[in-house]
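Let's start with one chain on its own, the form predicted on its own, as structure tokens.
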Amino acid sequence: MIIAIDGPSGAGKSSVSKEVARNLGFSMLDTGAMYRCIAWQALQNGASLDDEAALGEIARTYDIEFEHEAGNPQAVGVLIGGVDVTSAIRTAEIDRSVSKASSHVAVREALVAQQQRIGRAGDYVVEGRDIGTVVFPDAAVKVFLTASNEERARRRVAQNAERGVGSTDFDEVLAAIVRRDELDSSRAASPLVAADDAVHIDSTAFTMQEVVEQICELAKKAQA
């Protein structure tokens, strides 16, 4: 079974997906990390993020792998071309670069093929921006998770402060979130949009656990 959780940056998709997977005994497939890997590799190669041909070649050439530990639904390691980039892809520089890298059709086509191959092998919670519309259009459960711009900025600031990377200036983070929404929603390749049959959940007024419970209930109904 595939549970697809889509939504804009900062809506809580990663945290919610992790807990849903843990509750249901599923694994997580972090597609966002895969696009971050391409952005990181492009910067390492000195390739322009505007060069679709170069980034598409990277996406086709470099294998992306996830390392897992028994009993942990979340990957503990991310590698591209055999290089551990678990921490390297979570920097402010990659935050600024990933939307551009993921906007290219060639990149998305190459990574979608990898995602589909992994997802068909078991029970996965998959989060991203086009999971229910492009990657797994036949997913048993589709959720579009949102939150207000201000709430998403507040969460991102707290997350950045906790991990010690990225900006902790609220106004700067809020502006970056709005800018990324515009980029993700207007791109030609797989724009951020809710699937017609997705269940919309606005997490602004809910705790994370309340959102997790709602999605787990949807999964149990789908299994039944």
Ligand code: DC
Given for the second form:
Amino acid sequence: MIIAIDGPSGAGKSSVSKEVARNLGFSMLDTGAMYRCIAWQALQNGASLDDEAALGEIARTYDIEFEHEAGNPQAVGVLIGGVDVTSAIRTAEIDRSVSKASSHVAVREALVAQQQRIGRAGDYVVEGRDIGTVVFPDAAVKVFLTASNEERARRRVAQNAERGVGSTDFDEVLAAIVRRDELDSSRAASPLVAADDAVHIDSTAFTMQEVVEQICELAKKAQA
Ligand code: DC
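Okay, that was the form predicted on its own. Show me the form predicted together with 2'-deoxycytidine-5'-monophosphate next.
Following is the full complex, with the preceding chain placed first.
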């Protein structure tokens, strides 16, 4: 069974997906991490982020692997081409580069195929931007998770501080979030848009636990 969780950056998708997966005994797939890997590898190879052919080639040829540990639905490590990029893909430079890298059809086709292969292998909570619309249009549960811009910036600052990577300047993070939303929503290929049958949850007014409970309820109804 697939639970698709889409929404803009900083809406709480990762924390919510992790807890939902833990409650239901599902695995979790962070598709944003895969686009971040492509952006990182492009910078590493000196490829222009505008070069669709080069980025498509990277997406088709470099292996992206997630490292898991028992009892934790969230991957503890991410590798591309055998190189551990767990922290390297969370820097402000990657934040700035990833929208462009993820806008190319050639990149999306290669990664969507991988995501479908991974998801079909079991019960997954899959988080991203196009999971309910493109990757798993038949997902049993589709959630479109949002929060106000300010709340999302506040959460991203806290997350960056905890991880020790990325900016912790509120105004800088807020500006980056607004800019990335615009790019993600306005791109031609699979823009950030809610599926017609997605349940919209605005997490600004709810605690994470309340959002998790709402989604687990939806999953139980879908299972029944
Ligand atoms: O969720 P995130 O912030 O780690 O995502 C990084 C970028 O990847 C984001 O700018 C949008 C893009 N993305 C995408 O286009 N499709 C997805 N399914 C997931 C992420």
